[in-house]
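In the block that follows, a single chain appears as structure tokens, in the form predicted alone.
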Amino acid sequence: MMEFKGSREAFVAALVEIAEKDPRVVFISADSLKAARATTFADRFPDRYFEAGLAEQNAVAIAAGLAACGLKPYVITYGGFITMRACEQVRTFCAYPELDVTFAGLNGGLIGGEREGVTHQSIEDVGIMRTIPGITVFEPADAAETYALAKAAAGIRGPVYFRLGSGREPDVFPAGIDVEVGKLRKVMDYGADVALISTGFVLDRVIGAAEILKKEGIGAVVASVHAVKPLDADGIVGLLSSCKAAVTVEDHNVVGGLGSAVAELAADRCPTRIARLGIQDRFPESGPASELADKYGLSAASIADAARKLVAAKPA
């Protein structure tokens, strides 16, 4: 079994394999070779490999011209400058026009993007993606799921967006996990009080919440959601219509991400009382990943209180 450092290494092994069984996957840079870890591919498919240099917008447009050609391109620098230096890029060269292009953005979140602070955190990617037409947005758990659903999904038509880390982000997964593109998974089921719904690098704290709840006698579910878009929407729909109310838990600023979708999603087909945990809507600081996550209420701890307040709540 196959074990990584981290996200970025794991999308970069995955990427290496299909190129090898696919010639017309490419890899295109913007100076960010080595903070992609993809040097492999780099000296595997030296033909295959693009350097655009710091040009974002260039990346992605080389990327919609090769696409455009009948090639696979594959862009991977900071989610930041993926999904805002060329924002355009992605939507109208390569959404609109539906063409197969992959971006991973990395240092998604505070636990991905301690090192560079404000700039280099992205906690606005994900909501950016998701409004744009057609794009499938990928939020793996951690680095043995990255490199499962980076292979699986390798032949989903139209762009792709996968959000990955820095190398700090804790494994969860054994090596060698199978995935179900577009499903969520149920981690753990102690019961319907309450279901916690995590995407990202967070869950092992939402387990831990699981864990603090069920000692108190709360019963909690804990669902893993890797795809943000499109939604599993019946999937969640059957949690939230088995547990009395539901906490989603994101890396990631709480307008746009995994809580506005599922909370969409509830006002249409299943009303449900549900707290958002995440970044509220401020630009975080730099510092250590763990204690940055913990400042801004994603400790087991803020997730277990928020769900204990729920559960206490009387129905409206």
Second form
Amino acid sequence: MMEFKGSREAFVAALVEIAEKDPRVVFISADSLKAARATTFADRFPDRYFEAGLAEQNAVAIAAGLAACGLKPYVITYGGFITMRACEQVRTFCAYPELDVTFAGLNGGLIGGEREGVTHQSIEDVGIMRTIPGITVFEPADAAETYALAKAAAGIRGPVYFRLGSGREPDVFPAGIDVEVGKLRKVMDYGADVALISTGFVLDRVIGAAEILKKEGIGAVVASVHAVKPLDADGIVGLLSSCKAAVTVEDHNVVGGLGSAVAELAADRCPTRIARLGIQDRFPESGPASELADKYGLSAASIADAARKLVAAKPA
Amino acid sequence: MDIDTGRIADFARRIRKDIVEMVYLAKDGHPGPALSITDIVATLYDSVLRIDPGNPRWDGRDRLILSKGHSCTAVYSALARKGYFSPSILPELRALGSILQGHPVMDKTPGIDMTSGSLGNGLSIGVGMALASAYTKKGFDVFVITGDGELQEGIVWEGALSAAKYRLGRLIVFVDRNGWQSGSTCDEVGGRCPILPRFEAFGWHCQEIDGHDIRAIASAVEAARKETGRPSAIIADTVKGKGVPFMENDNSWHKRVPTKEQYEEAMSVLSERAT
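Target state, the form predicted in complex with its partner chain; input state, the form predicted alone:
Let's see the whole complex now, leading with the same chain.
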């Protein structure tokens, strides 16, 4: 069974396997070869590795040109640079023409960006990508799921954005775990008091919160959502309708990410009391991943607090 | 290159009439910058591009990216007259439900190889296509038509560096140097900086031509195609509004709709004279 040191390594391992089977697959770097842990790809397929230089707009535009000629490019670099600096190239030249370009954004959130500080911490990437029509947005929960999802999603038409980490994200799932693309995964089921809906590398913290709540007699369901767009609408509505309240948890600004997506869905189909946890619309700072996430409200204790308050405030 | 300059001149005149008529009927569009590239477009579609209008998605075709997408009426006309779709569709420019969008869209209009219109992006996308040509061994050429104003966009020079680094001899970029952009002259808006030395500094093969001289356009492509180890820039001196005297070098025609009288005058002039 393959084990990986983080989501970057897992993603590239999947990419190499996909490329072995499909000669249309190519990789574009924006001086991100090492950061992406992609030297294995470049060594294995030197004629399929294109270095665009430290120029993300150029990297994405080159990917668009390759895809318009029938190839399947993967662009891997820091998530903030793909989604902010090259946002227009993603939107107008990849998404609008429905080209098969896959993006992997490194340093997702605080756990991914940690000591680099705000410039390299992507806390808006999911929200930005989610507003672009026709794009698929994935936030895997750990390295094992990243590997499974990257392989399973290789046939998706149109652009796909994967949110990856720094390599220090905790492992939650066993190596070799399968994934059903687009479907939420119920990780724990301690009752129907509250649904804890998690995306990305905070899943271990959400599981920790469910354990705290359980000891207090509050039963939580923990669901891990790897597809923020398109959302598993039926799966989420099922959770919302079966629980008294819901808490969304993400290592992202609470504007635009999973919390927004779930709240939008709830407004449409299943009005529910929802607490949206994540970075509360402010800029974070440098710091070690775990302590940083704790400070910005993503500790298991903070998640449990929010859930407890929500459940208590709920009219009987 | 063996070309029929008379036939191409007639083709160019046909395109110019279509441009004026499309903008007049749509009551919207950019006649000036379309007229400046018309002789380049006519020469490319008549004698240069290896294409098959009956098979617009043939994977071995030469690609053309109209980076200055607001000039799309020139290319829409050329595509219609080459048989990609019926010329009867041309008056539907910018209409609801039309295949002729305000700027080119690759999946809506047969013959459009790349979506464009957000300025500056065509060259980098052309780098990707030229890399694809080499990797797939299809051996097609990639042509980009860019304005001179849009060279102010930084991504142009990101792409220029990559093109030289990868020795993309199949990438041929026409710079439509008409001297104007939306607001005023390029010098006034963006600052003066000669174009040819810039491309040369990036390692490109460079030529300067009269962008209304059909033979010069064809010869420049021929020379560019011989440069297999580096990309080519063909800097074409053009006149914005070329062919319609009252539009020439009058930047108000960057985006403007002719009146009935102006339309009739333009069509009359274009019917009389070879350009």
